[in-house]
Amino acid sequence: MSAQTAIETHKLYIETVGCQMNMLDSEMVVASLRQQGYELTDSIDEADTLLFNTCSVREQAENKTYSALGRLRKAKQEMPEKIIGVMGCMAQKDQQLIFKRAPYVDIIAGPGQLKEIPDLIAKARSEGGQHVAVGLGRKDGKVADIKRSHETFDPMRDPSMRPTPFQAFLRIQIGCDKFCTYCIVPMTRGPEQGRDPQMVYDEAVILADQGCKEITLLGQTVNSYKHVAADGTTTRLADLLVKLHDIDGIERIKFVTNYPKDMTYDLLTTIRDLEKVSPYLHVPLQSGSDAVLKRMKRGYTVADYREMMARINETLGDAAAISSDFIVGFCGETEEEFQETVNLVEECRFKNSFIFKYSERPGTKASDHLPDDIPHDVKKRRNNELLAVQNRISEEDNQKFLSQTVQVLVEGPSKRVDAQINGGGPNPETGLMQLTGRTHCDRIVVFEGTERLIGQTIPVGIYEISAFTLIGTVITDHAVSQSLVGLNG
């Protein structure tokens, strides 16, 4: 036998529901793991060791992982050395209540804890029993200690974890501050602070000679960023943007989720400034009536977003591409508040938004002293609407696209029906296969391709659009392509 002790091989089967911060943190353990000599499986039955991570902001998503949950009672009982961990939002939010609901969990790990996930599967592997690791919380002692137990673990990262190896997600905010009543994040993933930029620049280095080619950076309200140096020194997120530009291999850099009020002019125009960063702007709405907005807490009124459009609008121009989030629904919506909201997106032209039905979260502001009292009939309707105006409105919008040339980076195989043919793969008669990528600004654009193209961002002619997706062809001849005239999408 070797001097060397060999490492014991696991098999690991890893759910993710909820935001692209669970993404990246799933992405993150599996990389630690994969070290300790772990390989990824598809099948639940053939892993030994399985890891849920979880999301609270709505409803769904916790019911989707008590019932993935439900399912592993009997095979816990047949295999009672399968080690089953949940991690994430509901781990930090719920805690003791998963043990109780599901007995047979292992390991609870809140989204601050993620560096300690190898150490507890090892714990409960060799000691049994249940193990936890979570976040101080918001009253648990000092503000200094209360952070440090939210840090989120960043340096491992794992290529094949992510939709694309050409594309990941780079967190540079942990935590939310901004407390609005309908919402858990504040407690679940502590609160507000930026991280190092010399880590981040570090990290989008690692992530560059991965052969990534689009960063995307993470927060709750990323462009609060706000990172001050021992020596005093304060970087925001304009700053930042500038650090990451000059960044060998990295061709756009994109960040979300912004707030309303930090969207100032300083940060505009560094977007407008930096040809790598996105004038994609995703910038959270949730209402158009004050009164609603108010009971949300979110910060802002009415006014106060129409101003941010209108520097938007002044520094950007026609480059911006804007995309909000909606709860229609919340506690107290009257019909006239709701069309307050209808009125403001016909306003906005939003290139999209996602829209939810205000799902009632125990531990909020809103659960404690607001009657969830909009039936939900009622809000079905309202989320119909409300998503059929904006859909009106992006294929409108679309329309501008017809005949343009867009640049492309081209992510993969289309999900499309039709694209499901030969299993994705390329057409028996013509080589092509359907492929899909996105615009600088976000747009999903669908056209026929060979694999090579996967991963290049090239010119793509659009002749056909709807309210989700252009479509075009790949533009090969360098005439036809200077005729048409260019949009950066």
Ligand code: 5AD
Given for the second form:
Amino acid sequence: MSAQTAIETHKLYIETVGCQMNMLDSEMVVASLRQQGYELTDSIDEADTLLFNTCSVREQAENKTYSALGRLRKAKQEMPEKIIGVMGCMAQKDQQLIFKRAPYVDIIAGPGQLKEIPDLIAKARSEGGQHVAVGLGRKDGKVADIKRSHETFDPMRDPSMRPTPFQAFLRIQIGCDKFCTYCIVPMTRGPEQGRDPQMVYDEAVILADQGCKEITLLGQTVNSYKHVAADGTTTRLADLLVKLHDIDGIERIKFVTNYPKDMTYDLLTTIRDLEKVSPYLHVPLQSGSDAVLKRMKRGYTVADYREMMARINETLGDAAAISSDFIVGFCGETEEEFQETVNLVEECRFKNSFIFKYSERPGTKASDHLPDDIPHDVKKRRNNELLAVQNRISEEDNQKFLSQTVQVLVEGPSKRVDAQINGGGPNPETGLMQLTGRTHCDRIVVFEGTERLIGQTIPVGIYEISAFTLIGTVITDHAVSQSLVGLNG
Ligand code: 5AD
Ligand code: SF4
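Moving on from the form predicted alone, kindly provide the form predicted together with ligand 5AD as a structure.
Every chain and every other molecule in the complex is listed next, the one we just looked at coming first.
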């Protein structure tokens, strides 16, 4: 096959790193390129268009992307007609720097310029040269212009790019205005903007029509969501949840990521009263030390966070599953300050926590004013220590699910290597395979079942647990009568 024929088929390879926003952005870009006749491929060699959707939150993610780009140097020399594009947060942050480090990159598109990608690719293909489309910097013009330059284009949906056909992300908020001192997101994704609730609703209806059962609303501080219409009507997250709850076909509504200060009583009672809304709340605490929180400019104290926990317990009780993010080894973090974090994790008993070693990000306040003075091995030790505490708590708290029945939305074959028979496929003798899904409160459940269960919500009886997983059996009428016999007999 000649290089020319390969080009005419327009095959797209896309690599996505980072958060759920990026997964959603990739879905949109793929949808728009498919309309232009592109087909997806997972082979770099076969592709004539390669896109990297990038993350700038930590340096390691950027290094990975630069290495991946480095590996393409030779491929581009051999097939110069291959178009290589960098999109997402790194594109916005590094802009021309990407061309310096990887001069064979053809296009750069920020998170607010994704709709321009098909044109940028077409231009690069027809005219050659390098093409850049990025949003305005936070001080580069009038607020309205800056906001516009970071707007996303969301109505394009492509079910095949989703985590599963019956689960979808739905963006309700763009950008962030919190400016935590360590964080690059307000620079890469621009000012906070709540999307028009009617647009969000219409998109949710499209998703439901496409067979989607679970929607996860996305925003950097999703519970700060606010939209003020031209007539002055204000919509908050609680109002939006009420509106979306009415859509037939949608069974579960989740939302991430939350900001502690905006977890209001009003929002919590709405979550309690709407059965489709998951009582799973991801509310990053970042540190258990007031001094560190202050240096991070998080805008709350440990006492505020404790009050929020009390509000959650009061409204949602045992049903609530709270998870968190932490940064260890932030500028000047002393052993005592780190210990305060450990103590607070013990106290809060999160469902799970994501723990990160502080990574200095040029362009942030911390990078400008606070030295990144905690040695890497200390960050690593603190990371491991906190993770060990969290994992013990997760395992202890999962015990309460033993012998319980949970409702599981079945997502697909389990990726747990130790649980796989036949490489994840069905056992030829029984037709059963290891499946995985999640409870309403976001706990991962693994069990044996047939392929046709995928996409259904089913009861699973739990007989074993670990820190990360509940292991169970599908409850059928037969299984119930069996277990009753077992109990009585
Ligand atoms: N270094 C390490 N972790 C970071 N996060 C954000 N910025 C940084 C950084 N500079 C973490 C926070 C956030 C999560 C998405 O990433 O914990 O909640
Ligand atoms: Fe970053 Fe803070 Fe905004 Fe979260 S709230 S995206 S950590 S600036």
